[in-house]
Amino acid sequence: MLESGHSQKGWTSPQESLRYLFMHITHLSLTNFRNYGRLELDLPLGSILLHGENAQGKTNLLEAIYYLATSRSPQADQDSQLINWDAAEAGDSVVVGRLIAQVATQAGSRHIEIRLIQEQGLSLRDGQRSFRRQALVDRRKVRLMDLLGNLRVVMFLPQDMQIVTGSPSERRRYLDITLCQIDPIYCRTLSGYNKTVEQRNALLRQIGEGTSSQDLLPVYSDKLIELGSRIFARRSLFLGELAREAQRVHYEELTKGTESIRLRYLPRLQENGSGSRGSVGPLIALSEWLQENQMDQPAIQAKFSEALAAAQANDIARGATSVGPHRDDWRFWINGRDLSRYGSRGQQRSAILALKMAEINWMNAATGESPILLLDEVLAELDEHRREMLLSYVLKSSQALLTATDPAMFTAGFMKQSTSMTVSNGRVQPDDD
């Protein structure tokens, strides 16, 4: 198993490996977030078990940390849902939800804050109260994307099985959130690309309706090619690295050499539905081509340009851009078969566990710091071997927060090495020793 001190250059000395253990939250503050009217909580290093009955706020704590790290909620579709219900209904002119984490890192302490501001005025779009977000790092306002990377997390959820069985958008979301925590250039490029897709799609609809000419289409297409080619290259590199580590973890640690798993990138550099189930051969070939040409941006741009040109007539008829990274996918194969179609529930769980463990090791190697682990009621779904493997990663991390309704599922040895806290009705109380 990879230790926290493993790097791409090889094993480090015990002294050097200490630098991988710095990132952790020392204090968490929540105001008007979910069921927390007000919370001030000091967090120690190591594993922290949050236990209590259902609907008491355990998951909300993990959600708050994940939101501070990624600017997204793993649970809510809209940020306005995160505001404390009682505060939102109080009728005040302005309601502010505030999430603050004091984070210790190799570079020193950071003060990370997100404000969720729900104002009295009504939004013209949906008739609800208007809503906006503010992000601050060290008490200075920044763009939301500039918040990313100041706090890095890996989250385990029961619904992570959707990464295997769900839609391509679920897998793209996982990919983008993981990469954006590490690579701000990728995140900015992705933001620009998504805006360009929206603009190009609006123009395609106008052309199809006869209310606009095609004169501006090359402008948006060229911008799409420039930004999208960088995204194709970065995703290819990332998924290649993640695939190798997931295969190692799965083969050596989870299945003891009995099953081989493969993660394949399926870049949408070709039209006509070649990404549908059962016809991924052309996309696999494109993935292999990208692996060989990751550093050749002109070649990637030329191939993307050719694909856009071939799809242009259909895109105008549909009013949407059919090729590009916004249509990408990636999947698992186990012993040569598509895991989402042919894998058992146990095999799918093993694949997700291998993926998350690979993500931890990849972040360690990429940043020199262990990410904070967030585990929401996932151990109950694992057999003894998988549980043991996951807890070995938990105990080696700089900081991990786990939720459970029943602490009895944890061994006495694990409890002895962990801090235990009871969560009840939006209050968190450290247990007595």
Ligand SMILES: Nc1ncnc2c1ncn2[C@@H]1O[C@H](COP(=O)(O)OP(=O)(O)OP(=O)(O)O)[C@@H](O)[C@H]1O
Contents of the next structure:
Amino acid sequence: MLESGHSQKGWTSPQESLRYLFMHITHLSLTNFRNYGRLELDLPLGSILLHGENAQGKTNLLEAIYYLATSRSPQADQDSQLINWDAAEAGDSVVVGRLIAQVATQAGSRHIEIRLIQEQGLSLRDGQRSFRRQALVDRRKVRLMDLLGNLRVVMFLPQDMQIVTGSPSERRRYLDITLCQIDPIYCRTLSGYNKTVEQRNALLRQIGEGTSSQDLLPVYSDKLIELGSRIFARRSLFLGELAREAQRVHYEELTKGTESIRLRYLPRLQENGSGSRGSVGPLIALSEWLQENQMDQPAIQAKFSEALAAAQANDIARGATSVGPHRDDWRFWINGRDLSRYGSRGQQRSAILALKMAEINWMNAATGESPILLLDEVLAELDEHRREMLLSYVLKSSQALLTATDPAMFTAGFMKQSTSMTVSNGRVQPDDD
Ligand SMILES: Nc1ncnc2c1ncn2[C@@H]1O[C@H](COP(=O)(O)OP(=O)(O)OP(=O)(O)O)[C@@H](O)[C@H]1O
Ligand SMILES: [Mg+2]
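So that was the form predicted on its own. Now I'd like the form predicted in complex with the ligand, please.
In what comes next, the whole complex appears, and the chain from above leads the way.
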């Protein structure tokens, strides 16, 4: 790993700052992705403003980059929705959507690709069209999971507020996508853990129905404890770091020293009784215990094992595993109160902004490279001070893509430092200076 990009000597040599800023996409190529039939686009370093009328393909372009980085869409619930619908309906037996990014990093240049493959015939098994994905790094097939980390992004979306106000699953999703971008071991552990939860739940249902005995349960429980304890520890470490940075950014940069927020991990290391949103006290205590015992895997395993045993009878009755990181949550508090319930919209928005800025700083520190920033129509919602703060992050990053219907909201100074491009009906054209 690289040392920090800031030199101890108090100045930064050109090479050093170049290294620090390195990760960026030099070329993006899309085929049959959303409303892009075919796109070949060179991208410069620095900030890039994509402007155009509604429904032209601005968000789709950011989605493509996000998808290449995370293998997830920020919005589609089914990946088959990503394939260009004209191509899907043209009647060919196989339709391939293709996303390719040529990425420059401090380790050299990389070619990363995802193929979305849809067979047109209906499968005999479930009557659906078959759909699969392939990932390639430098033209060699890899598991989708192994694509992660080759391109790192932080995305800002108008619907990010759901991270505060939405369900715990939304917050876990954010957590996992962020961590997976820098920690492939975490990602593999998580995938194994999720499979184990499914298998254990299937067994719990069979036990409940009387079609299986309890003999096999310890096998799945042990695996769950082994993998789950590592996830608890990693999330605790990560959220601790992110919380500190988000609190700092919120206090120092966003609210000019007037308001502080607190972000806390709520690990489901114990059943939470009624399930009401108010009863977080015991989970906060567990969170603090985890902070102190992050490195002590046997202690975490013992605690998780105890919780599983205590929940076992209920779990059999319900046919589902009620404790474990798949039920984790984390939340913000403002002035000691739950932000999702008591915060104003402006306060919620500031918290999200602080979280994302902290994510950028955390990725910088963790990898020595600045992530690519993707901002979809978020500036219009911010007041002048917050807009300025966010734009300062944009101007510091190696590459940032911003969308706007109205470029007039950007200052002349900002426009001078940015490349602007017009998006129109699935085409992208750099503007003349
Ligand atoms: N699978 C698909 N195939 C073809 N077109 C699609 C597909 N999915 C979405 N689209 C269309 O792509 C167009 C562009 O969508 P996009 O969200 O990128 O617009 P936008 O430029 O961000 O607009 P806005 O300013 O309203 O946010 C829309 O008309 C949308 O209906
Ligand atoms: Mg849009």
